[in-house]
Structures are given as C-alpha cells and as structure tokens.
Amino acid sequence: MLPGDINLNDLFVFDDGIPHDWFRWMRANDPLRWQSETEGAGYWCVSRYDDAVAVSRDNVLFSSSAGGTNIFEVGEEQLVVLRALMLNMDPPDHSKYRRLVNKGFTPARVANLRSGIVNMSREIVDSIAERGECEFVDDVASQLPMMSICDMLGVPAEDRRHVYDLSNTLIGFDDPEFQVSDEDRMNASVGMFEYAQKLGDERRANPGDDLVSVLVNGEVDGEKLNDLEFNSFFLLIALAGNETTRTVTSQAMRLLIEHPDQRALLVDDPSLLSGAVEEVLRYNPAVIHFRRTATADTQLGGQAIKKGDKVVIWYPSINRDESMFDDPDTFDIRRSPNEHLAFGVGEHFCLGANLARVQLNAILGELVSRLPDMEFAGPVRRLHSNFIDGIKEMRLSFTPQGKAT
C-alpha cells in the first residue's frame, strides 16, 4: 500500500468496516499523517495511543471549542450554536457545566437504575425469544438505550418514540438511507428543543428524581441554565446516549457470532462478561473520530503543528496500537489489562461511560444466556460513515425460546 492510497474522507471505504490496514501503516510509518480535503483545509491524523492521550489531556493547546469536534468546518454563526453543547466546550466553561451534569450520572444514581435496566433487557429479549428471528438493530440494540436514557431524563413512556425519532433525524448520517433535508433536520432540532422546553418547564414546577430536574434546578456559578443551555444539554444526552450504545450492542453481537470460540467461553463462564464488554469497546469503538484545533504553533510526536490546524483522533487506530496492546487485531474477551480509549480520556471522558457499561452488561448477559446460538440470517449492512461505526441492519436467527417473564 502506498501513502497516496489512504483517504480517510472516502466513506465508501468504511462500508466494509474500519480500514485497519491503513491505520496499521500509518502507526508504523506516518503516525501524524496529513490528510488533504477537497472541501476543507486538511487535517493531521492522530493514529497512536500516546499522541491521542497528549491531545486529549491538553485542552489549552488542543481546543474543542475553537472549531468544534467534527472534521468539517462551519461558519462562526453555526459555531456559536455548537458551542452551547458541552462536547464543544473547553475549560473553564466545560468544567463548570460538567460539574452540574455529573450530578445526574453519579455511580449511586446509575446503580439505582441497574435493576430497571436488567428488567428492560429481559423484556427486550422476551419480545423476540419465541420468534426465532429478529432484525437485531431495531428489535434489540436500539431499545435499551432509548428506554434507559429516557428513563434517566424523566421522559414519559408515551413520549419516548417521539424523542427517539427526533434524535435519529438529528444524527445527520452521511448514509443516503438516513439523509434528510436541511429543513427536516432543522424541524427536528426545533422539535427536540420544544419538547425539552416543555419537559423542563414541568420539572421546574414539579421537580422529580430525574436528570431533567437536576439540570433545570441546579446552578452553575450561582446561575441556573438558560433555555438554550438546558435544551442543548437535553439534545446532546438524547443523541449521544442512544446512538453510541446502540452501535456497541450491535457490534458486540456481530463480534460474538464471528468469533464462536469467544462466545463459547462467555456462555460457559458468565463471569467473563465485563471483560467481553471492554474488549468490544476496544475492538470496535462506536465513535471513529473526534477533532481538536491547535491554538498555537506546537509539536506533536515530533511533527510540527501550526496554529489553527485541525487535529483528528482516530479511535479504532489508537485502540489497536501495538505499543499499548499485545496482538491488537485479535478479539480476546479475556484481555487484561485493557486500557482502551473508547470513552476518551481527560476532560472530555464520556459522561455516560458507567451507564453504558451497565446497559451493555445487562443486554449482552441476557442474550448470551438465553439465546446462545444466534447466527446471521442475511448480510450485515453497515452505516455509510467515517464518524460512527454503526450497523444499520443485521438479521439474525436462533432457536426459539420461551419468555422469562
């Protein structure tokens, strides 16, 4: 392979899975490779673990706010809107808002959700167990994140599909099957903000034990969130909480089917479940990349970086860095240690990491114990994207089983 063959902007390459041969070459030969763009200034590709940690931990030199966290460039007017999302903030603003939102994601609060998540997982598997077949993404993987995030936010059961549909429209996939017009996306954004405003107003008047109540009644430096700040938080949590866990759940089942020896280990020894979840997160992280922008001339891994340059971290590559992981291309549910960066590192470490782990352990535990012979019943159709390593359709068959409830 020649360096000129590498084009990480080519979404069609990702239709067949992550181009690990490209990343392997980059780590060995050009770990801070420059990727040109037809529409954009180009960017530096971070492919090694240590460089990714350095970028992620230095919020002064590598900013999330300066240009946002997506590769593509947007105008200043749109940046103002994006910066209302905590994902696109730098300290001290990010730190202040994170302290508030953290109150909704404490270990104790997540632990209180555990029994409900286990019950939801049982009901989801019940809904397909007798059929002997399912379309896994819609029937299984999408259900638990939607239910549990809405439960955490305090969204009533009758409104959950509405929030889920709005979040899907707002993801803005490059995949033609999911593309919508700018007008539809704007309408979905307005719809999400209107719904958040309605629910927030209710919780201001009648606080409950949910995340919306925490957000609308809490304070940052003595001030409550304004409507734009609260609505932006609601939108971010609804989107991030649904999409990433749905993706990892789908990838987990795909990997277990494709590695029957690993699935057999897990069926025989359920105590390996937590390790299996961590290995799925390492092997197929949901988010493929995030961007930072250099705020001054600097050096990274021996490469000169100029002020204003885009620097993009590629998580599938750093999670298979040979300097950090032994035999990194092998899927091994007993891998230990397993210090993957699927949830990021530093100031922007994923708020929902504990919740995601509880969800993944619950749904995979239920599936492996009750439906241990799931197999592909058709081709796995991947998302046309270099941002989310998603699966859009995965038809499976299995021996029908009775309901547990």
Second form
Amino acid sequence: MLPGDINLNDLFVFDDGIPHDWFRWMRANDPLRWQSETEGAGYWCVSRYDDAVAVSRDNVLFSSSAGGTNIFEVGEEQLVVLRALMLNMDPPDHSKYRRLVNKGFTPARVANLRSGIVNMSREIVDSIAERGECEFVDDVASQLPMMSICDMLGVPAEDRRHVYDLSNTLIGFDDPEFQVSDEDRMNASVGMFEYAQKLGDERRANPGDDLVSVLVNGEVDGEKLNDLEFNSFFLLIALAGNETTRTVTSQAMRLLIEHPDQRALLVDDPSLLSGAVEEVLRYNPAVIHFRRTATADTQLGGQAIKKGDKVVIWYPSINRDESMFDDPDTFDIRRSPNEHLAFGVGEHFCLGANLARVQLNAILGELVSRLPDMEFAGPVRRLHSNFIDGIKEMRLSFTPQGKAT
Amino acid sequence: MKIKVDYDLCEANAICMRESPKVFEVDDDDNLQVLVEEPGEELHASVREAVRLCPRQALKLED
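Mind sharing the form predicted together with the partner chain? What's above is the form predicted alone.
Entire complex below, previous chain first.
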C-alpha cells in the first residue's frame, strides 16, 4: 500500500469494507493526514483516539454548527436548515435542547421499555425461525429499531411502515441502488415533516406518555418548540434511531458468523452477551465519520490547523488505535476494558446509546440462543457509503426451529 | 479532592457509578447522588476514572 493511494472520498473502496490498511498507516505515519477533495477544500483526518477525544470535547474550537457535521460543504441557506438538527448545534443551544429530549432516553426510562423490546425480539425471531432462511437486514435487523423508536416516539402501529420508508429514502443517499433522486429526498423530508406535524398536533391536544408528547409540550428557555424545531427533532430521532442500530445488528451477526470460536463462547455462556455487544460496537461502529470545523488557528496532535479548516473524525480508526486497544484487529468478545468511541464522547455523546444497547442485547440474545447455527447463504452486500458502515443485503440459512410463542 | 457535578450536563448514564460505586449513585429516578463530596485518598483513583469516562463531561474535580 502506498500512502498516495489513500482516498477516503472514494466510496467504491468502502464497498469492500472499511479500509483498515489505510487507517493503520495513517495512525502510524500521519495521524492528521490531509485529504484533498475534487469538490471541496479538503480536510484533516483524525485517526488517533486521543485526538478524537480532544476534538469531541472542545466544542468551542471544533464546532458542529459552523459548517455542519457532514464532510461536504453547504451554502449558508442550507446550513440554516441543518442547524435546526441538534447534531449541527453547539453549546449553549445544544445543551438546552438536549436537556429537553434526554429525559426520554435516560437509563431508567429505557429500562421501562426493556420488556417490550425483549418481546418484540422474540416475535421477530419467531417470524423467521421455521423458515430456515432469511434476508437478515430486512427480516431481522431493520425490524427492532423501527418498532422501538416508533414505540418511544408514540407512532401508532399502522403508521410505522410509512415512517420507516421515509427514513430509508432519506438515508440511502449515496447508494445508486436505492435510486434516490434529489427530488425523492426532498419529498421524503417533506413527508416526514408533514407526518411529524400531524402527530405533534394530536399530542398537543391529547398528551400521552411518549416522547412526541414531551417534545411538543416541553419548553426550552420558557418557550415551546416551534414547528420547525419539533419537526427537525422528529426527523433526526427517526433517522438516527433506525439506520444505526440496524447496521450494528447486521454487523454483529456477520461478525459472529465469521468468528465461530467467538460465537461458540457466547452460545455456551450468555453472560458474555453485553461484552460481545461492546466489541461489535468497537469493531464496526455504525457511523464512520463526523466533521467539525476549526473556529480559530490551533494545534492538534502536532499539526497546525487553520481557522475554517474541516476536521473529520474517523471512528473505525479511533476504535482500533493500538495505543488504546491490544491486538485491535482481533474480534474478542471478552475484551476488557473496552472504551470504544462508537457513540462518541462529550457534548454530542449519542443520545440513544442506552436504547441501542438494550435493543442489541435483546435481539442478539434471542438470535444466538435460538438460531445458533446461522450461516451465509449468499454474499454480504455493503452500503455504498463512507458515512454509515451499513449492510444492505445478507442472506442467511439455519436449522429451522419452532416458534417461542 | 472535591467533586462538582454539572446537573445541566448529567444524563444519569451511570458510568461514574460503575467506576466508583462508593462515591456515586444513580437512583431509580435517574438522579445522580454524590455520596461522599470529599472522598478519601483510597477513592481518588476510581473517582478520577469516573471523571475521565463521563460521556457528558458533567463531573469536575477541585484541588
């Protein structure tokens, strides 16, 4: 491998998985490598753990709001829209909005959802158990996140498919197979806003015990959220809650099939499950990168950074930093400690981390105990993206089993 | 060593309780209680870990 070959903008490279050879080289030789762009100013690539923590924890110097959190550059007009999403806010704004929503995501609140999530997991595995084969992404991995997040938001059962389809259209932007045009995407965001508006109006009139009710009736600085703020919240939660957990669920099953020794350990000793979930999160984090923008000239890891420069954190590299993890390329479900940054750290630490962990433990526990011999029945097809480490198709076969209920 | 909690940042993720259960407790209502505001020497290492690992940077140490 020659360093001149490295091009993290090349999505075709990501079709074959994360380019770990490149990241390994960068960590050892050029931890803040400059990546040029054909359409864009170029950006600094954060590949080491300590630098990622420093950037994530300094929201003044490394802003989420100045230029958004995607690598591509957007105009001021579009930035105004993006900044309505918490993802693209800085403190103190971010902290205010976060205080309103985080009540829905605390460990105690999520613990209340656990038995429902366990039941849903059982039903999902029931739906495939007798067949002996499945397309794992659609039949299994995508089901629980959609149901859980809709449960939490308070989306009625009959509307869930609609919300799910809209969120898929909005996410599949980089992959030509999804045939998503700019117009489709625009229609989907309008559709999501319209749906949010409808549900929000209902909950304003008849508040329930769900997150939408909290959002439309809660206050930030003594004021209720306006329509754009609420609709943006809804969109972000629906998107972030679907694609990410689906991705980790699919990656988890792929990793367990590819590492039969590790799966055997887990089948023998279910108490290893939560450690296995953490190791999957470390090994294949769902989000590949987020961007910040430097607000002043500074130094990072010995590199001079100029005001306005784009700084991009690459989580798959952070999670395999040799200085933090022994044998980082070894998938080891008993790894301890395991301080991965799959959920980030600091102000923007994943709001849904607790919910994701409950879901991942529930669905994987059900799968490993009931269908322990899942095998590949076709090639694993990955998402064409350098943003989400997704799997779009994974056909599996297994010994048919009876239903649990 | 004195512990300061920024309750505007704290989200009761309970990492601190895992690292230093004698000092931090997250109750059933998701409220963080600091059991010992000025922990003794023997607890300093675990408290420092708790501060370092808090995903929301809600914990600070004085002196």
